[in-house]
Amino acid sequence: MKSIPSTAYPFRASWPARIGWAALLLYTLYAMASLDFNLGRFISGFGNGALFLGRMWPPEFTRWQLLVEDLVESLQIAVLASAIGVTLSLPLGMLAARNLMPAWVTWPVRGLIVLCRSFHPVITAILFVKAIGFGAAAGIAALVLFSIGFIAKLFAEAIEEISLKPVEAIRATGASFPNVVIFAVMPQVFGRFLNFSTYQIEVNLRNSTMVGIVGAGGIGGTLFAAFQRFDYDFVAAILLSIIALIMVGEALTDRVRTLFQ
C-alpha cells in the first residue's frame, strides 16, 4: 500500500495544539458566562432592536445643510490626518527597516510606532481635545499618530521583504543613501506604498467620523446629540450620509489606484 507523504496533511492534529483549541473553547465559555453573555439575552435583544429601528424611519433630510458641513469637516480631517501621517511614516518606515538601518536605530523607532498604534483614535482624541480644546484640530492629531503606527509598520515591512541586490548595486556606485532610497528602494515598493496610503485615507474617513463623538470634530458631534435628544430620525439621516460618504471614499480610492498602477 502506498503511503501518503505527510505534507497531505497541512493542519495535523497534535496534543499541543488539541490542548491550545480545548483551552479556547473553555476560556471563551468563561468569558461568556463572566460578562452574562448568552443566546437568551440576544434574542430579546431582538424586539427593542425593531422598536429602535422603527423610530428612525423615515430619515429626516430637512437639515441637509447641517449634515453637509459636518461631513465636508470630516473629509478635511481625514485627508490631512492622512496626508500628514503618511508624510511622517515614509521616512519612519525607512529608519524601522532591519535591512538598511542598524538595530540601535531601528528598535528605537519601533518603539514609537508601536507607541502610536497602542491606543485608539478614539482615546488619543480624549486626550487631544483635553490638550488642545475642542475641534477639528484635536481629531487631526489624533488620526495623525494612529495613521503613523499602522502605515510605518506596513512601510517597514514591505522594505524588509525588498531584494538587496539593487541596493547594493546602487551603493557599489558610490551613491547617497537618499540615493539608495530613490533608485533601489522605492522603485520595489512604490506600488506597495501607494495602496497602503490609499487605505489609510479609507480608514481615517471612517475614524473621522467617530473621534468627533468626544469633540474632536466632523460628523460624529452631531450624531452623538442627535441621539441624546432622541432624535432618531435625523439619526438615520447621519447614518445613511456616512455611509455614502464612505462609499463615494472608496471609489475615489479605488480610482487613484488604478490610475497609479
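A quick note: this is a predicted structure, and the numbers were derived from the prediction, not measured. Positions refer to the first chain, counted from 1. By rigid core we mean the largest C-alpha set that fits within 1.5 Å across both forms. First, how it differs from the form predicted in complex with the partner chain.
- Taking the rigid core as fixed, one finds a CA shift for residue 25 of 2 Å or more between these two forms.
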Given for the second form:
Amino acid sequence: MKSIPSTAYPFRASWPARIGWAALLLYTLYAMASLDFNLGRFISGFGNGALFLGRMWPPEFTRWQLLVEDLVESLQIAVLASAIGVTLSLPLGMLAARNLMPAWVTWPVRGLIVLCRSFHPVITAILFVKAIGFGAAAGIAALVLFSIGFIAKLFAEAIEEISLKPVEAIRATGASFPNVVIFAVMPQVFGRFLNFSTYQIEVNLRNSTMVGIVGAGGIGGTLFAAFQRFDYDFVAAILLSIIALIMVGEALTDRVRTLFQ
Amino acid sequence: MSAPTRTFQRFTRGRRLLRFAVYLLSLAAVVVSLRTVAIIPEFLADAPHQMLDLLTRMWPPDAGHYAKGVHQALIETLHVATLGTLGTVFLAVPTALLATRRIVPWRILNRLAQLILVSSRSVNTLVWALLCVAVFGPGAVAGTVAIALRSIGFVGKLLSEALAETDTGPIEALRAIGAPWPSVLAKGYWPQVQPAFWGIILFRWDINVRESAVLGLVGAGGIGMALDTALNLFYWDRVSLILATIFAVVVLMELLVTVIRRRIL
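Previous: the form predicted alone; requested now: the form predicted in complex with the partner chain:
Following is the full complex, with the preceding chain placed first.
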C-alpha cells in the first residue's frame, strides 16, 4: 500500500501562478503611469467631488414637466425597441441554430448577430442619427439592433441545446418543417425565450435613457445638456428619476418572470 | 362507471388571468407607444438616401490615419478597461462579502452592501463617466474610475450569489477546528468560489472593453475621443476606420476570453 507523502500540501502556490501575479502587478503599475494616475489628482478629485455633490443638493424638480415628457419618450423607445427586437430575434435565432439549419444559412446569420452585438448601442445610435435624423426613431433602431445581438444569440444557443427526441418523433409523423418547429422546438425553448426577452426589456430601458446623449431621443439628451450647462441640481433630479424608473421596471419584469415560470 | 369530468389544467384560473393581463398590457404598451412616439415621417422617407450617402462617405476607410490618431487611443481604451476591471475587484470583493448573509451575519450591513450594489448597477457607465469627468476632469482617469464603479454592482452581485451557494461542509469543518476567519475565507470559501470568480471577472473584462470604447463621447478618454473628434469634423472615412478597429478589438477580445476561460476553468 502506498502511503501519502507527508509533504503534500494542498494549497501550494505554483510558479506559473506567482509569475502571473507579478506580471499583473507590473502591468498595473505601467498602465497607471501611462494613464497619468497620481495621488494629487485623486486628492483634488475628492475635493471636487464634495463640491459637486454640494451643488447637486437639493435636486431641482421644478421642471418636472420636461422631465416626465423625456422619461415617457425613453419608455416609448424601450417598449418599441424591445417589441421589434424580440419579434425579429425569433426567426433570426432559429436561422442561426446549427442543429436546425444548414451551414450556408447559419454562418451569414451568425455573422449578422455578431455584428449587431459588437457595437455599443450609443455608437449605432450615432450612425442612425445621421441616417434617420434626430429623435426617437434613431434610438429605437439602435436598440433594435442591440436586442437582436443578444436575444438572437441566446435563443440560438437555447435551440442548439434542445433534446432531439421530440423533433425526431414529430418528423416521424410526417410533419412539415413549420410543424416541427411549432410542436417540437418551441415548447422546449419558449420559456427561456421569454426569460431572455424580459431581461432584454430591462437592458433596453437602461440604454433608452442613454441614447439621447448623441441625439437619439429620450431623457439622455436633457441629462447631457444639463451637465454641459453645469445645471447640477437638475442633473440630480434627472438621475434620481432615471434610477426610480429603472427600479420600477426591474420590479415589474421580475414579477412577470415569476408569473411565467 | 362515468368518465372523469375533471380536465387537466396546468395553471390555476388566477394565474391564467394574470398571464392574459400581461399579454394584453404588453400589447397595449406597444400600441400606445407606436401611436404617441415622436417620429418625423419625412426623416424616415429620407433614410435610404441618407444611409447610402453615409456609406459612400465612409468607404474607403482612411487606413493611413490609424498610426497617427487611433492606435494610441486604442491602447488607452484597453488600459482603461483592464485597470477599471482590476480596480473593481478591490471594491467589489469586500462589498460582496458584506452582502452575503452567511459571511457577515448582520442584516444592516447586508442591506447596506446590497444598496451599494444596486445603485452601482442602476447608473449607466456613461452616466458614471459624466460624473467622474465632473470630479476628476476629462481624461482616462475619469473613464477608469467610471468603469470600476459601474462594475462593482455586476461583479459584487454575481460573486455574492456564488458565495451564498457554497457548500457548508468545509466551512463548518474549518470552524470546528478553530480556524480564524481569514483562514475560513481563504481555505473554505475561496477554493469553492474561485472558478466562478475568474469567470465573472473575465466576463466583465470583455464587457468593459466594449463599454470603454464609448466613454470618450462624454470626454472620459480612449478611442471614443477619437471617434467623437472624427464625427464632429465629419471625417466619415475616419469614423469607419475607428468602427472597424472597435469591431476587430471586440471580436479578438471575445476569442481571447474564450481561450483563457477554457485554459483556467
